[in-house]
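In structure tokens, one chain follows: the form predicted on its own.
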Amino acid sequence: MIQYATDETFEELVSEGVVLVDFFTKTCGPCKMLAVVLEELDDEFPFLNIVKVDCEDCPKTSDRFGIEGIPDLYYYKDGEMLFHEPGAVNGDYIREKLSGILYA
């Protein structure tokens, strides 16, 4: 399930199971790409929750995690923080990621 969040709702959002947060603007070119591989992703991993925080949105969270570029993805399972993988990245590098958090 694809969920935007704000300042207020982020942490409950990554609290449990495996999450994917995904750190974007809405002008951003990369981050366009990317939201096209994570709405694959989602219908690919039924468990899996996204979480999209627009930076511009959410200033708060975004200051917290220092996000200086984007987009900027972190991996979360059960409200622990597990990786960060700031840039773009391709969709195999993701599942790949994922599989191994989701399967292990």
Second form
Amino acid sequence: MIQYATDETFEELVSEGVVLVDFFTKTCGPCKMLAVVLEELDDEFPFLNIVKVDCEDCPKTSDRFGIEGIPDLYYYKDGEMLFHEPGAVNGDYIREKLSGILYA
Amino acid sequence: MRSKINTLADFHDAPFERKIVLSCPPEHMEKKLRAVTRAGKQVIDVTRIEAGDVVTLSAQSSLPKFNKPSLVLTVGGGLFDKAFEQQLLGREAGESFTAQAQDTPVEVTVRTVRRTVFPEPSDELAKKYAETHDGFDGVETLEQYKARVTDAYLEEAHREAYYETLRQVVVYVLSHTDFDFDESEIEEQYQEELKAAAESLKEQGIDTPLDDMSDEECRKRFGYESIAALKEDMHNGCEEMIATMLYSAALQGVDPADIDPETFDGYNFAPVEDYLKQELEFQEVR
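Having seen the form predicted on its own, can you show the form predicted in complex with its partner chain?
Below, the chain from earlier opens the complete complex, with every other chain and molecule after it.
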């Protein structure tokens, strides 16, 4: 499921299960490419939680993470941030990482 | 520039396909239609497992990965275990059976089978999608949407095919031309490229210098097996860039010694482009 976070809802949205957090802005080209990849992943793996954070709408959350470049994809499991991948990455790479997180 | 051309090949001798047929492939249209219907997708319970279904299983095995009271996976998605997922096809909700994983039996019970279904694309969905996405101004019906998708695809395919042919001709000329390269000039260009790559990474928030990047990181970012392979390709690319610039200069009648690499348009192949515009025939199949 894809959900849009606000500064107020962010913590709750990442608190359970495997969550991909996508920091983006509406005008960023690579962010649009990654958005298509995430939509396709959501079609195929609806049990994943995908949380999108628009850096312009969520300044507090973006500042807290020290986001310097976008897109920036964070991987969470049960509220714990595992690692993040700055820059646009391809779908196969995300699948490989998810496989390790979901079924380790 | 210090490098120069000894003998220049003739672009008229380059072989290329003169007639190019373009069409929008069904898989592209399918993907674009899915984008339209995505907002109305639903998850439903079904009985028999097909590829793409999300199943909840209970699995018992001596293998820890296959020993879970509640295991959720997409069949055929490949995230869990491809061979195991294949054995689920055709099974039904409520069914228990013995599967195999790494030559070890796994006692499986299928608890739920869920399928994501997309609504049929319609005028209403197409219009709604068009209102919120770039490139679809004025689209009100599904047919208009499909036509716009086809137009955009063919326009891009036409452009790509044209530039691919131009590339083939230029590559032919470069590979049949005798160059006299100045190695120090190639090295200078290579150092510039390394700087540019580092700056580009920095803009994406990646501070790791290229030389400190792991092979895994390199595969992920650039699709190369190692930094050494990437750097070798960059070095070769610099030689190619200088060759291309020399060829462009030759076509424009510019002396290589007068070229300032910072300002010179090294990708101006006007005579070749004029020739291709005469020779190429595009046929669009809709």
